[in-house]
Structure formats: structure tokens, C-alpha cells
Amino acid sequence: MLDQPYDDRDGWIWIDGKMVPWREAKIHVLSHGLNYASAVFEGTRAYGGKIFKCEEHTARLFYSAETLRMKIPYSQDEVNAATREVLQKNNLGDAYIRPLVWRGPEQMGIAGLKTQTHIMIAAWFWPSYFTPEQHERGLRLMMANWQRISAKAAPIHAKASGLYVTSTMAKQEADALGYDDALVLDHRGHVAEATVANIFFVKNGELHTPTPDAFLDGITRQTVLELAARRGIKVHIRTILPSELGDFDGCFLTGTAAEIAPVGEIAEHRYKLGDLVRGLMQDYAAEVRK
């Protein structure tokens, strides 16, 4: 199932209030969302048939849509119910769930305010974003040649499709050069995040993580902050410069897909998987299956 093309699978996708057979889930090629990236989405995980922080993800989906002036024609409660229905209809336990909102083909032109807003929810089996081998040795990151842009240039706190072109290019370059991922700096040259995951560093038993003023403050990132507080781990949310990368003992990524993924190296800097990171990984694994 993991290697199947995503357009050729068994299953059901919820589109605009109806369950549609997977292979029949189509949109028009002149959809505004396809031509002008007027689309927002979420990435949600289910563990043992239970969706982790479903309401928080749906709330962010609505925030993102409103930021792009799209009105979702359903309530948040209706979208939450549809998300659970998709999981059950596809008989999934551990799964990745993708809600997507986009502008339709009713009007071309950059504004597209006369288009219809559409929504779909798909789900599929998803064991892990990174392999067990990658977790064991720690991820290898290169320094990306692309940067996150300013909050004055784009709605960085919305999970908007158009913002991911930077991540796509950085991840493609990392894959081509044999790395697992890339560290992306922001427009000021500060450490921001990986391509689709936030980043934390460990130093002297404390955590350091960049201030989320040029990238999305992930729900998994927020969960890790909560878990760290429970353990009494001090967290420094601050500007981190590339020149500091050699000062840290450990490093890990956080994201819905990545969960907590230890980093073994960034460029020439090496990191160890210590007890602090192992403990947070165990806490997170328990948290998502409560």
C-alpha cells in the first residue's frame, strides 16, 4: 500500500459532504487552488483508531482558510465528525489524515473571490515518516540553499500550500545529495526548522528552540513543550544562529509526520541521542495513544 500511486488505491475520500470512491476523487484542472495555490491543508495522525488532537488540527485548518479569505461551508464539528468517518470508512487504525481546502474553477484571475470553496478529507495507512534505521543512527541534515520568508511577505502562520514550495525544493536537494532532510534558515539567516518539521536542540539538560516568527508553530512542537514542562525541563525559545550549531549536545525534529525524530548531524556538526531525547520520545509515544 505504501508504494502504490496515490491516485490508484482502494478506499474512500470525503469530498464536499460525500464519500467518494478513492479513484473517482477528481478536481478540474482550472481549479484556482491548482493554478494559484489558493489552498490550505492539515496533516493529522491516528493511532489505534483514535485521532490525535483532531480538534486542534481542524481549528488551525479553519484559521488557515480564513487567512486566505476562504469560507469553509461546514462547521468545525462537522469537519471533525467527517474526519472520524473517513478513518472508520477506510477501516484504519494507525493512519495519516489529510484535510484539504481549495478554491474551485468558477473564476480565473489572481483574486478568485467568486470561486467556490471545496474541502476533502483523505486517510491512508502510515507507519512512520522516517525509517527505524534513520531513527537509530539519527537523521543527517544538510544546510538548505533556500530560506523561509518574512511574515510580511506571506501568511506564515497559515498552513498554506503555496508556502511549501521552499520545503519541496530543499527536500529534493537533500534527497539528491544523500541526506535525510535539510535545515532551513529564515530570511534573516537565523535557524528556522527542517523542511516539514520544527527543530529542538539540547544543551546541558535544557532545550533550545527557535522563536516561531518566520515559520509555522507546529502542534507537535506545542505538544513537546507541554511534555518538557511535565518533566521539569527548561526550554529556551529564542533566536538561534547557525554559528551556534556546534554548541549543542543533541538535536531532534518534531512534526505530525515526523513525530519526534532524533538528528545525528547537521552539516559538519554531530549530535548524540541522549536520555533527555529518549525520554521525550517515550512520552510522546504514550501521549498519542492515550
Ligand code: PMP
Second form
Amino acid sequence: MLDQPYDDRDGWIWIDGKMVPWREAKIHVLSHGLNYASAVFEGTRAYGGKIFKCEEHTARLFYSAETLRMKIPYSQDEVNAATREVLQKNNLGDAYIRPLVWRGPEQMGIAGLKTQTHIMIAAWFWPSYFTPEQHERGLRLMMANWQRISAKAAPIHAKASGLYVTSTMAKQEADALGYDDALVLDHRGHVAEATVANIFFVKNGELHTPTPDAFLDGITRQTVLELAARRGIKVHIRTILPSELGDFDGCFLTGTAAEIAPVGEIAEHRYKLGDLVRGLMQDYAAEVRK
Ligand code: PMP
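Could you output the structure for the form predicted together with the ligand, given that the previous block was the form predicted alone?
All chains and molecules follow, beginning with the one already shown.
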């Protein structure tokens, strides 16, 4: 199942209010969303049949759509209900859920304001973005040769498909060179995040994480900040420079798909998986199944 192409699977996908057989979930090639990346999406997870932070993901989907001037023709409650329906209809307990909103093919002009806004929700079994072996040895990250762009160049707080060209390029390069992922700097050369996950560092029992002013402020990042506060761990949200990478003892990534993933190295710098990160991983695993 896991290796099967995504268009050739059994199951149901919710599109514009209807459950459609998986293989029939298609769009026209002249869709504005496909031509110009006028699309926004979410990545959500369910654990044991319960969707973790469903409302928060739906709220972010609406925020992202509004940012791109797309009006989703459903309420947030309706989208939450549809997300649960997709999980049930596909008999999924632990799952990754992908809601996507895109502009249709009514208009080819770049503004696209006369297009219809479509929405779909798909879900499938997907255990973890990184394998247990990668977690155990710690991820190996290279320094990406691509940068996150400034908030003046694109709506960087929206989860907009167009922004993912940077992630795609950086991850392709990491894969080609035998790394697990890449550390992406922002346009000023500050440490930003990995390709699809935020980043935290550990030093002397405290956490350091970049200020989210040039990248997505992830929902998992926010959960980890809550979990750290519960444990009384001090967190420094600040500008982090690449020249500091050698100063930290530990490092991990956070994301809905990646969950909490320990990093073992970034370029020539090495990190250990200590008790602080193990504790947060346990807390996170408990929190998502609460
Ligand atoms: N940054 C990027 C670029 C991402 O794609 C993701 C995954 N959505 C994240 C950070 C982490 O966000 P979240 O914790 O909300 O999944």
C-alpha cells in the first residue's frame, strides 16, 4: 500500500462536498491552481481515530486560503466534520490527512479571481515521515543551497503550495547527497527551519528556536512550546545564526508529519539525543493520543 502511486489506491476522497472513489478524484489540467500554484493545503494527523488539533489545522487552512484571496465555500465546522468523515469512510485509525484548496480552470489570467475555489480532503495510513532507524541514529542534515524568502516576497505564514518549491529543491539535493534533510536559512542568512519541519536546539537544559518571521510557525512547534512550558523548560525564541550551530548539545525537528525527530548532525556539527529531548518526545506521543 505504502509504495502504491497516490492515484491508484482504494478508498474515498472528499471533494467539494462529495465522497468520490479514490481513482476518480481528478482535476482539469488548466486549473489555475496547477498552473500558478494558487493552492493552499494542510498536513494533519490522526492517532487512534482521533484527529490531533483538527480545529487548528482547519483554521490555518482558512487563513492560508484567505491570504491568497480564495473563499472556501464551506464553514470551518463543515470542513472539520468532512475531515472526520474521510477518516471513518476509509476505516483509518492512525493516518495522515491532506486537505487541499485550489483555484479551478475558469480563468487563465494570473489574478484568477474569477475562478471557483475547490477543496478536497484525502487521508491514508502513513506511520512516520522519518523511519525509526533515522530517529535512533539522529537525522543527518546538510546546509541547504536554497533559502526561505522574505515576508515581502511571498505570504510566508500561509501554507501555500507555491512556497514549497524551496523545500522540494532542498530535499532533492539532500536525498541525492545521502542526507536525511537540509537546514534552510532565511534570506538574511539566519537559521530558519528544515524542508518541512521547524527546528529546535538544546543548550544547558534550555531550548533555543528561531523567531518565526521568515517561515511557517508550525502547529507542532507551538505544541512543543506548550510541552516545554509544562516541564518548566526555558525557551529562547530568537535569531539564531549558522555560526552558532557548534554551540548546541542537542537538536530536533518538529512537524505534523515528522513529529519530534532528533537531529544527529548538521554539516560538521554533532548533536546528542539527551533526556530533555527524550522527555519531550514522550510527552508529545502522549499528547497526540490524549
Ligand atoms: N515548516 C514547513 C515548511 C512545513 O511544511 C511544515 C509542515 N506543515 C512545518 C514547518 C511544521 O508545521 P506543522 O507543525 O504545523 O506541521
